[in-house]
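Take a look at this single chain in structure tokens; it is the form predicted on its own.
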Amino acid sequence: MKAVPFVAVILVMLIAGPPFLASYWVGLLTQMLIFALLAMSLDVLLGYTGLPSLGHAGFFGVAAYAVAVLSTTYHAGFWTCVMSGILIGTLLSTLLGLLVSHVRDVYFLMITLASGMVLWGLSYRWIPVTGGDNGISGIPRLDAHAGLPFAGPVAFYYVTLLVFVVSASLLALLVSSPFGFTLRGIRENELRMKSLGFNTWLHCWVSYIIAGAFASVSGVVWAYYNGFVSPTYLDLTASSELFLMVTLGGPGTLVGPVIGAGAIVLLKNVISAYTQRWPLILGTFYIITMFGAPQGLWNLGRRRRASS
């Protein structure tokens, strides 16, 4: 509950600030919100269930590809593209969850890594559908496709903010529910939870499905924001960067991944404008943060507030 005033202040700033910002910064804030939602979806697995996934970006990319293919090749309507993207990503997480929910620790890490690389390989080699390395461009603008009466970066930002707030509220309800506390119990001691009569496999499977569903939502929004989809959104680098967002901000908090996503998106865009060696600077920043705050930036601040 101590995080509520902080979140409320940030939310007010996010609502009131964009009309007074340049379009570049509005676009940067939009990217932050999209990747913050994606990072929170991974946090359901990594932070709350204790399942470290290295293939989570696959659901993000698959949903984005669904929107791209349906809107450009088949000229499907807006809601058909949106619902299909979310449904395909969720169904994929349901099927893969049946496979990966049986294993733990490094085995879970390796299987999710392998599944993510399979999805990347399909997007790279299935050229008639995905366009291969060239990707798919020409995705219609959100305002034109959805028939909205407003257009422009600020309008798209507020649509993204609405999706983010609704999704974050649902995730907050999830992790504070009895189901969410069961996930935390599995993370801390799965054997004890089994002895108490909990079906831990089922809980892990459901958490994997939920994480994939919210990752798909962020993928749909990203497709309309970027107007272009390519295999780079499904590769190991994308999943590793997402993993970095969660661990940097603080897993198991929801607020932490938002901070981590915002920090990495900001650093990536600002530093890359001045040097091509931005991954080195980003890596250095991450190492320093892990030495000073091994549990993430948000957890460090929370410990300081508790001690004061």
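In this text, rigid core is short for the largest set of C-alphas that superpose within 1.5 Å between two forms. Keep in mind that this is a model prediction, so the values were computed, not measured. Positions refer to the first chain, counted from 1. What changes on going to the form predicted together with its partner chain:
Taking the rigid core as fixed, one finds a CA shift for L266 smaller than 2 Å between these two forms. After superposition on the rigid core, displacement of the C-alpha of S240 between these two forms stays below 2 Å.
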The other form holds:
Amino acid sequence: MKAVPFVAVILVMLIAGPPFLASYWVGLLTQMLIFALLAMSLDVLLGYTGLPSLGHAGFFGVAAYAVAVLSTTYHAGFWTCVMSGILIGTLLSTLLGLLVSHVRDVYFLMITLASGMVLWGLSYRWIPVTGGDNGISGIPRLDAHAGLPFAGPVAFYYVTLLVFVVSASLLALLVSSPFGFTLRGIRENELRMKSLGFNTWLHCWVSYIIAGAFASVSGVVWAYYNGFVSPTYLDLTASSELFLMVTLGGPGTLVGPVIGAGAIVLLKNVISAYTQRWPLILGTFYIITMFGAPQGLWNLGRRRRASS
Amino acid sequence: MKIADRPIADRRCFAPRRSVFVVVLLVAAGNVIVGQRPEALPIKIGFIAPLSGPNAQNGRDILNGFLLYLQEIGSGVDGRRIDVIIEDDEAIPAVGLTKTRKLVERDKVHLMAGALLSSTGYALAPYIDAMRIPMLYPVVSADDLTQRRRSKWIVRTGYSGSQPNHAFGEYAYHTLGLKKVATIALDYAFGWESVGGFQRTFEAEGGLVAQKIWCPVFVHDFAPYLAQIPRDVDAVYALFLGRSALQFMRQYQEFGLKQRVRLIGAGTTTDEHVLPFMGDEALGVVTALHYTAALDTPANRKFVAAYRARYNRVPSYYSESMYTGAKWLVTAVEVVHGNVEDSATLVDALRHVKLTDAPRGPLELDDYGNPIENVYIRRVERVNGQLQNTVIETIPRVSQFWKYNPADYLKQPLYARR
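Having looked at the form predicted on its own, could you now put up the form predicted together with its partner chain?
Below, the chain from earlier opens the complete complex, with every other chain and molecule after it.
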């Protein structure tokens, strides 16, 4: 609950700030929110349940592809696209969850890595549907498709913010519920939870489905934001960058991934404007953070406050 | 909290700049009547290309060509300095779009240039159209960008993937005397379009593409693919680039295929971005492209010498692409007398540029926005100890539609994997 004032200040800034910003920064903030939501969804698995998933960008990508295919090839309406995107991503995580929720640790890592690669391969090779390497462009603009009275980056930003706040509230509710505490119990000691009578397999499965569902939500928003999809959305680089966002920000908290996602999106875009050697600087930053704050940036701040 | 502070600060210093911009526009409008030059504010050109990751060398070549031309013209155009703002698109379409947004919305560039991959090319098109910013694609070769999915604001000065291969298919059948060919190529749109173009004209003349082998873009070992090549073909057509081209050439020889089956291919397979790193295994390979560093014209000799002097390496077709691209941009800016703020007139000027003295030879755009240019059939030879793509035939003024009627051509589907 120590996070409340911090979150409140950030939220007020997020609501009040954008009308005064240049459109480029509004766009960057929108990106941060989309990736923050995606990172939070991964954190349900990685931080709360202790399941390191390396294929999480898959759900994000599949939902984005669903929107792209439906809106361009089939000219489907806005709500059909949105609902199908979320539904298909969630269904996929339900099915894959059946496979992966039996295994733990490095085996979980390997299977999610493989499933992520399979989804990437599908987007790359199922050319009649996905357009292969070229991806699909020409997704209608959000305001046109949804019939919004407002257009432009600021309007899109507020839609994203709304989606983000609703999703984040639901996730906050989830992790502070008895279900969320059971997940943490599984993370700490699964054997003990089993002996206490919890069906740990079922809990892992449900947490995998929930993570997939929220990843799909962010995938839908991302598809509308960019107006196109391509296989790079769900490749290994995307999944591992996502992993980095969570571990950098602070796994096992909801604020941590938001900070991680914000920091990475911001650093990538700001540093690369000044030097072509930006990957080197970013890499150094990652290593320093891992040494200085092995529990993530947000947990570092919290520990300090607790000790003072 | 820093996150939100910065942009506000940025906005503050930005607001006056926008009004200056508006004033400049007004002044420019006034000047057209009076016949004076607009205010000497710099012309801002945004440039994106992959400058990190596996495609970094190609991106750097493009950038080098661009900078070389700008250095040559020195002072700028019509009294206006040229500012280039460079961004790295990491060969990821979404990053390319984010960087383009930054260049257009934050840096307020007047025109854009760059991009390497087809996927990035397609991803940028809707945004470029919406923002009405003229953009020049020096390399992106996806056929449909100037065929079935044209954009008003995008001008391509490179080539379409199938363009040189249409010419090459006919040449391979008649002049090289090949009847039966197997193809081996990278498994993505550029590969399909190149092989598709070759197959169309080669088979139209009476040849036969006996087998098409596709290798994943990230292929590490060609052994399983080389084993599939039928032994009774007259030649193997190969399309690779970068690391894959080097490795393919080496393994083709190691498999003992080089002595038995003749190797031909798309221009990138022996392009100068990989040729200096090849050995005797590349000798005799015949390929087709709209450029070769060995082209013996005054314009190209001058370009190659300047490029070698500045970067200490031989220019690749990527280097030439944006050298010519920059020349193209500057010519168009001269046509509009430096008045780059009027983007509609500028894009019109960009569509009607004709270059006669580009290193690659003469080029102009067809009605669909793709260059009509020479295609060179080149053979790898060793001259003064160095490998080069010697021109053995020049096929002049090749259009993206080859000898077909554009309307009929566009009714047929895009070349795909099949």
